[in-house]
Structure formats: structure tokens, C-alpha cells
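To begin, one chain is listed below as C-alpha cells, in the form predicted on its own.
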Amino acid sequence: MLQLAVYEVKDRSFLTLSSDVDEYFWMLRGQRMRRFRTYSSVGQAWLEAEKRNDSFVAGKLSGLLGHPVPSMQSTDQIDGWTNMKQKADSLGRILGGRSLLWEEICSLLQGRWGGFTDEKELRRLLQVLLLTRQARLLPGVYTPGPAVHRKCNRCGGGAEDLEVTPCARCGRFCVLCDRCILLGKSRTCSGFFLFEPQKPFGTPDKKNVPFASVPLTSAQRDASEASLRWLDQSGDRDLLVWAVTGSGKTEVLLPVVHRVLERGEKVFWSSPRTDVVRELSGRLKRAFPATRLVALHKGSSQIWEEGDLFVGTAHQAFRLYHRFQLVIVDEADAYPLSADTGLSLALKRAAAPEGMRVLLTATPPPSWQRRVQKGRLEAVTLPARYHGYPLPEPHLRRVWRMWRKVDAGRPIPPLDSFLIRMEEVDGQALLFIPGVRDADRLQRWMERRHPRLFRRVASVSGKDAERASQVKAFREGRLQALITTTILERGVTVPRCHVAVLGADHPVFDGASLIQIAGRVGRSPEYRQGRVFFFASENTEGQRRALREIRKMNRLAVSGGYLKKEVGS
């Protein structure tokens, strides 16, 4: 249990994990402490200190600090403080750049030092870091009274994410955050520490970082050079890289990563999915073979390791603080970032105060596009795929009462033609549906209308335990068609792909989703027969936006001279 006390110096309130450290600290500055009161909950102690002093901020001592007063204290006392601070600085070098609960600190030290057997000494050293402004201490969950004002300091979870439960740690009813519970229990009584990175004196030493560069297309080279100019010259901290699906956007940013690493600074590359993190970490390791690379995701064995280049899921940013000069947010508009503002805040918190951020996406939201148009967000566009062929443009087909026809097993001429054509050109089809229950309906229709194809059809969804094996079978060509929800709108690529979206007017298919879905087609330069069809009762704004933006990118690719042949030629 993390016990602490609240005390006052010159009518200002402070928290302490180890009162003898504070007594020593203030004695060397000619100050005296008074009004001790102990607590078993960081949240309670924090509120008490806040109540006593409206300007209270844990860990900030502005106006009361100053150097020790040698004339009033012995050399032994000053040397004692210096020795304790040196030990604390050593601890700070391990914890710096991280935001951790008390239990996570213990877990990290267990992995790095084999544990810290003397908890009293650990508390003393942590308190030195707090007093010297190398760390801040907050309650895991801030509870200032009305539930609507409560907030998890780790993930930003609000009242709807918090639950009052009996707590064995503090022996009281305590507020627990459900939103980030998979990373460990953030409670009112738990301590949440923010450790500033240990900064070298002067500017960071420049490094010679080996870089296995790859050949770039003209479109990739132009985008990469524009990104480097932003890094070196721009006053804007954020850069939008608008790169079409299949453009090779990772290769575009490798020179940017190299530039930052050679400056002696650190990079974090965030991706929304664990499988992408694993794949990306391999690519980055090949590009930077001598760089210390850390992969952070659920189940990773490197959670507490040090490195210069980090790649991880966005959730891992909750444990990072002011650490990176460059943060790259891959698929910046995708789930889970699109559904959880706390993840975006965590990625911002992981960046150094003067750090820079790249937002990497094929489907920037309209609000971002408006910011670009108004000059409020710098942007680099990569409008062409690596192979130099245009993006396949979707065909919009109206089908009245489509699902009634599906349920009745009746002909749907545009869909029938799509499937027949796909088989004739030896393709594979991804058939996107709005919801899980629609899979069985479509499979029954295919059994009646296309019995030969039906034998090589399967369905997947986010709830399907067999999803991985079905996707593998599709990739290996053992399945010719795969019925899927939007769970496969990103990440799945096969060379002979065709796409049909059934019920494209359903709200689940917004413009960004449909652009990503259409992006499954045309990835291979050897197979140019792939087609994209949107089947719906009406043409929605989502469908129109997808067609509009795909055509816009093709025009930009043509005007930039990036295509091997013009659209429609």
C-alpha cells in the first residue's frame, strides 16, 4: 500500500512519500515543515493538499526552491543530500520518459534490477525525484467531488468509464477506471507517476546511424523530400501525410526516421493493431539494423526495455511521457484512435514538449482536410501507388430491395454479373456486408444462385473465433470468396482481389470505410482485372465521397506524372 503524508511549508501544501527526505530537503533551505497528516490514498492526500492551497500542483515547488544554504548547514549534511540525489538520478535514468502506476514501477525494476527489495529506500529516492521536479505524482483517478468531474489521469476516462468499488488496498470504497484496466488498475488511491526524461547537457550527440535505404518511386521521393523539409524547417509540429492505399507510405517516412535518429533523438511509431506492429517492427529492424528497436504490444517481452526506435500499439503510449522527438501515428483516423480520444491524448503526452507528430492516413477526416485548406495543418500528399497504376474507381449500382431479393433467392443481375466476371478472370472476391447476421443470408443466396462458387466461400466477423484461419485460407487461394464485415476493411491484401459492398448505403459504410475497402483492389501490378462495386438502394454521401476522393487522387497522380498510364486509357 502506498502511504503518504501532507505537510505545509510557508502556508503551501505538499505531498511526501518519505517525510525524512522532505525534512532534510527543507532544512538545507532554511525552511521548516509543519502539520503532518498521513493517508493511505493518493487521491485523498491530493484533495487535502488541493483544499489547503488552491494553487497546489503536486511536484511543483516554484518560488520555494533555491540552493542549499551552506552557511547554516554542515558540509556532511550537504554531502548527504548530494549522495542521495545521485542515487535518485540513477533511478531517474531508468524511469525517465515513462508514466507509471506504483505497481508498474515495481514491475519495471523487477525486470531491470531484479527488484528493489528495500521499499523504504525506493520511496525515498522517488521523493527526491519529486522534490527536484524530475517527476510528478498524481492520483490514478482524480475525484474532486461530483461524479461528472472525475477523471482517470492515465487514460482520460470520464464518469462513464469509472466505477466505485471496495478497495483492498486502501480499505475504503475507491473509484476504479474500467477504460484502461487491461494495463493495470488505475484507482483513486493508487499513485500515478510522470517521470521527465533525463536530458543530456547541451544538444544531443549526433550519431552515425546505419540505414538500409530502399529505392523510391518518383511519387515516394517527392513525398519523402517534402516530409524532410517539414522536419527541418517548419514551425508546425503536426504534419498530415495523405497517402493512398498501397502507396508504400512506410518507405516514404524511413528517411525522416533516419534524420531524427542521427540527431540522437528518439522515435515512436504507433499502429492500431498488434499484427501490424509485429510486421512493421521487422521492416524497421531491416532498415535500421544497428538501432535499438523496442516493440510494444500486448504480450510483448520488451515492455520495460530501453531503445531509440519504438514501434507499438497506441495503448502502449499510456506508459510513455515526454520521451520522443518524433511520433508517427499510422492510420491516424482508424479504430481505436477514432473511437477513443484518450489514445490521442496519450500519444501527445508521449511526445517531448517540443516534439513533432506525423499523422499518416489514406482517409483524413473532412475536418482535417478543411484545416489543410485554411493553412492550419501542413500536409504532404502521396497520390500514386508504388507500381504506378491508378486506383480502381468504384462502380455504383442501385439495387432496389436488395436484401429482400437475397432472402428470396431471386436474381440480382449486377451482383450475378460481378461474381461470374470474377470467376472468369480467375479472381478472388471480398464481399462486404453491414452486419454479422447478413452473412448467413448471403451464403444461402449464393448456395441457390452460385452453387459451384458456394463450395469455396466462407464468412468472417469480429466475433468469429475462426477468423484467422479463414483469412489465411483466402490469402492462400483455398477460398475464392470471403464474406466479411468491416473488420477486414484494412490490412488484408491478395493480388487477384475484387470487391463488392452489399448495402453500401448502410451507415456503417462511411466515406473513409469505403475508400479503405476499395483500396483492397489493384495492389498487384501483374493483375489489372480487379473491380470494385458498391450495391445499394441509394447513393449516399459516403459513396460519393469515396468516389470523389479516389478520382481526386488519380488526377493528382496524373498531373504529377506519377502514373504509367492515365485513368481510363
Second form
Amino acid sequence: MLQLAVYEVKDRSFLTLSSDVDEYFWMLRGQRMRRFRTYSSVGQAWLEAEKRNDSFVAGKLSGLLGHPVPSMQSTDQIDGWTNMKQKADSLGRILGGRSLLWEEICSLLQGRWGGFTDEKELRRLLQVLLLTRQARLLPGVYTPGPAVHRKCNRCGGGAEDLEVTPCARCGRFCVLCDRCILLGKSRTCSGFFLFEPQKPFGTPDKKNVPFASVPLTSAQRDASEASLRWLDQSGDRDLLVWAVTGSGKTEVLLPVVHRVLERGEKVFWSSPRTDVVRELSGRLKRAFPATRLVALHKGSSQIWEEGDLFVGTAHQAFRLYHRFQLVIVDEADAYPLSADTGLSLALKRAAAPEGMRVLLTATPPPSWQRRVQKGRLEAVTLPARYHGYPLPEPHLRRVWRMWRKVDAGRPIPPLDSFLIRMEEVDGQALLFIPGVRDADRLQRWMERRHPRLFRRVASVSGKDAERASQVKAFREGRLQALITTTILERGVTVPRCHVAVLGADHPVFDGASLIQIAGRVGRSPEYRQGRVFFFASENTEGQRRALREIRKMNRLAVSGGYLKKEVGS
Amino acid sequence: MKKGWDQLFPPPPSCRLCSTPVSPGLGSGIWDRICFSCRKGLPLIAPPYCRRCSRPLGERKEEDLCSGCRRSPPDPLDMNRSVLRYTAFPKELIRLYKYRGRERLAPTIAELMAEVLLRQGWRGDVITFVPIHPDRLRERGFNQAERLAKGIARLVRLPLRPVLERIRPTSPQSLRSRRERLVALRGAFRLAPPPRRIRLSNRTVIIVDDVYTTGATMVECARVLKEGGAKGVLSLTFAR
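Alt. form predicted in complex with its partner chain, vs. the form predicted on its own above:
Expanding to the full complex; the earlier chain stays at the top.
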């Protein structure tokens, strides 16, 4: 639990974790502290200091910008202070570049130093860091008078994410953020500390970073060179890398990462899911064998480690602060980043104030595409797959009252012929459906219409306990077809894949999702028979956009000369 | 922009446990406010179950006691009811609620429990909960059982009284074997001192907790309550 005090000096109110440090600080300046009050909640103390400073009207802004902690020049030469400051600096070196709750500081120090036995001393050192502006302290949740202005300082969660609950720690009613709760409770009474990274003296020297480069295709090489040009010359801080599915975008960015690492700076590579983090960290380890690499995800053992190259889920960025010169955001338009604006804020906060950002996606939303067209966002396009074959174009098939036919077990000729052909060419099929409930309907239809195939069909959904094992069976070829919701639109790759989307006019299948789904097919250069079919009773914008963008990318690939010669006829 | 739109045309309410939209009718019960796929993961304890400890029974319908309850002598706890079996999804919910502190789940879980209590037709006089040690309370920030009891008490309109008190910190029960649990809890609870003490004689108390595994905690609480004069002690848990 965090004990704080609020005091006044020269009619200004300040907030302190350890009043004896501040007493010393003001004594050196010939001032006396007055009107002490102690608190056991950071939020309460913060509000009190703010109110006394009469910044209550501008409460919303001052809560985040202004700072009721006095600041000090680091030129003090008094022994006692220097001594204390040295100790605080060594603490600052460990905590630098992180944004942590009080509980997290304790657990980090537990991992590093085997715990910090003297909590009073820890508070004293933290207060020195605050006084020398190497750290900032905010309440976990900022709670001004009107509830709509409440805000979680860690994830930016607003009123709808916050919950008022009686809190046993501060003994009052406390506001708790539900949005970032999986990273530990952020609440009014707990402190959220932002530690500035400790800068090494002078300019960072160039390092020699061993780099096992991989051979690039001509398309990859062009994209990679364009990215390097952006890194070295452009004034733009954001770069959009528009790479089609299966193009090998990771390899394209390796030279960029290498360049930044060589400058002695740090890189964060955020990716959407834990399994991708694991896979990616293995690949990066091979590419940069001598670099300290940290993989961050739920249940990772490296959470409190130091390194130069960080790979992690976007959620882990909540714990990092002003640390990275380059942040690479993989699948920047997709879940979870699309669903949670707090995550992109976290990624921004993890980057250094002048840091650069690469947005990596196969399906930039129309708003980004417009910004690119207007020249407001720099973009690099990677239109061809690594094997030089074009993307398979989806075939749109209109089926009138499809689900009624499914329920009645009546034939659906285009779907029947898709399945029959898929079996003939010895493929495997992913059958996408809009909702979990449709799985049973489709399975019953398959049982009646395709009894032979039915024995090798299974269905998965987001909350299925057997999801992993079903997907594994499909990967190993023990299942011939897998009925799935949109959860498998990314990541699952089997070489002999065919795809059908049933009910492609359902709103869950927007353009981006259909492009990803179509991108499951034709990943292997050996098997070219894979087909993509969209079955729908209506023609929707999503389907049109998918077709339009896939065709556009194929055209770009042809005009760039990236495709193999024998195709295209 | 989006927000204003949502004000005019509110999106369908979402499932109480996940973000899937559901469309319950006006005044529909809690189960209709949970989406199809979440419901699939919540295995309700349905009728052939032990009438004392609520353990699901196999086929034998003529006997309504489980093997454990038939062997053991009657203990201070008169009856236990649990809403769900403690399988993967309920386990995950409890983990989120209790250890991660997602306090938002409390009203939903309480509603599921209150429904069972009403269906059971128990005539209780007082609702109470399993206390946790003050040190643990400060560490966790809330008592998970208290929150549930509060929600249930409001729904079934019974008074909530913090009758019990934990006087000895015990290490988590979940790390112990069955026999160790029974021994470890001896003397861990007592009746709360006067300002919170109420008359128990001739009253039936319902104790609320999140998980019932061996029942050791509940039996110990019941023993304390019976010694304090309670007429009957019933227990209600979310999962077992």
C-alpha cells in the first residue's frame, strides 16, 4: 500500500511519497513545508493537490499534463543529496523505460534484487526520481468530480470501462479499470509510475550487430530498400507497409531492424497473438544471433528482462515507456488493435518521443489508403508473394436463400461442385461461417449431402476447448475440411488449402476479413489448384472490396515484374 | 461520431460474460442474457445429484446420496447447493474474478446463484459469506464471497450479515490434499465480536462462497455457526 502526503510551500501544493526527502529538498532552498495531510490513495492525494492549486477547473488537462511534484536541477552538490541521488539513479537504471503500477515495481524488484526489503527506503528513492524529473507519478485512475471525465491513466479507458468498488486497500470507494485488468489492477488508490529511460552519456555509438540475412525476392528487395530509405531520409514518423498475405513481410523488415539496432537503439515488434510472438522470436533470434532479445507475452518468463529487441503482444506495451526508436506494429488494422484504442496509445507511449513506427498490414482500412493517396502517410507496397505466383482471386457465387437450403438438406450446386472438386484434386477445405450456431446446421447438411466427406469434417469456434487439437488434426491432414468462424482467418496455413465462405454477405465478413480468408489459399508454390469461393445471396461492399484489392495487387505485381513468367496466360 | 450514433441507436446488449451480442426479451432471466457459446461452457448441475452435497450422481436414481455422504456421519452443514460443475470455463471465470480481480463479474455470478437459491426454495433467515483474513483482504482488495453474498442478498431480499471472522491466516486451500484441508482449518473461524454479532438461535443461515471442493471450509464455518446457536446452516456456491 502506498502512503502519500500533500503539503504546501509558497502557496503551491505538492505531493510526496516520502516527506523527509521533500523536507530536505526544501530546506536546501530555505523554505518550510506547511499543512501536511497524509493519504493512502494516490488518486485522493492527487485530487487534493490539484484542488488546492486551484487548477480544478482545468482538471481534465492538468491531471495529465501539469504536475504537482516540485522539480529540481541536478546540479546540487550537497553530500547527503548526492548520496541519495546515486542510489536513486541505480534504481532508475532498472526501472527506466517502463511504466509500472506500484505493485509491479515491487514484483520487478523481487525478480531483480530478490525484493526490496525496506519499503520506506524504496519510497524515498522513488521520490528522488520524481523530484529530479526522471519519473512521473499519476494515479492509476484519474477521478475528477464528473464521472464522464474519469480516465484510466494506463490504458486510457473511459467511463464505460471503469467500475466503482469498495476497496479494502485504501478503505474507501475506489475506481477500478476493467479494460486493462489482465495486466494487474489499475485503480484510483494505486500509483502509476512512468520512468524515463536513462540515457547513456554522449551519443550512442555505432554497434556491430551480427545479422544473418536471408535471400530476398525482387519484390521483397524493392520494398526493403524503400523502407530503409524512409528510415534514413524521410521526415515522416509513420510508414505503412502494405504487404499481401504470404509475401514474407518479416524478411522485408529485417534490414530495417538491423539498421536501427546498429545505431545502438531499441526496437519493439508487436504482434497480435501469443503464438505469433513465440514463432517470430525464434525467427528473429536466428536473424540476430548476438542481440539480446526479449519475448513478452502472457506467461512469459522474460517480462522484467532488459534487451535491445523486444517482441511482444501489444498489451505488453502498456508496461513500457519512451523506450523504442522503432516500433513495428504487425497486423495494425486487426484485432486486438482495432477493438481497443488503448493499445495503439500504449504502442505510442512505448516509443521514444521522436520514435518511428511501421504499420504492417495486408488490409489497410480505406481511411489509411486515402491518407496514402493524399500523401499524408508514407507507404511501401509489397504486392507479390514470395514464390512469385499471383494471389488467387475469389469466385463470387450467388445462392438464393442458402441457409434455408442448408437446413432442408437440399443441394446447393456451386457448393457441391466446390466440395467435389476439392476432393478430386486432393485438397483440404476451410469452410468459413458467420456464427458459431451455423456450424451444426452446416454439419447436418454435409451429413446428408456428402456423407463420405462428413466423416472427415470438424468444426471449431473461438471458445471451443478442443480448438487447438482440431486445428492440429487439420494441419496434419487427418481432417479434410474444417468448419470455422472468422477466428481462423489469420495464421492457419496448410499447403493444399481451398476456401469457401458461406454467407459471405454477413456483416462479420468485411473486406479486410475476406482478403485475409482468401489469403489462406495458394501459399505453397507446389500446389496451385486451390480455389476461393464466396457464397452469398447478396453482393456486399465487403466482397467487392476483397475482389477489387486482390485484383489491384495482382496488377501491381505484374507491372512491377515480380511474377513468374508462365503465369498470367 | 460513433458514440453519438450509439446513443441514438444503441447496439444490442452484449452477453454478460463476453462481448457477443445477445437479444434477450424484456424481463428474461439471467440465462437468456448469456450467449449461446458461453452457455455451452457452463455445465449446470442438473437433477440426479446428491441431496446433501450437490455432487452430480451417475445413473443410480433410487439413492439420492453420493458415496461420500453415505459413509460420513452427519456434519454441521445441513445441505450444499452449487450452480455449476467446476470445469474449464467456470474455472477460468473464477480465476478472472477472484485472482485477476474482474469485479464486474460479481453481479452475473450472483444472479446465477440467486436463481438456484430461489429454485431450491430455501427458507433462510440470514445470508453470510466465508470471511478472508484481513491481510489477504488488503492484498486482494476485496472479498470475492462477500461481493457475491451482497448481490444474492439483494436479489432474494434477505439480510446480509458478516457473522463470521477469520482469525488465523491459512495458506490457500487449493494447494492441499483433502485430509490436510480438514485439519488446516480447525479454529480458523469464529463468530464476529459484538458490534457485528447477531442473534443466531432459531435462525437458518445461508453461507455463500465461490467454490466448493471438499467442503472443508463450509463444514468448519457451519460448525462455528451451529455452536453459536444457529438452527440450520445451508451453503450455496458457484461451482463444485
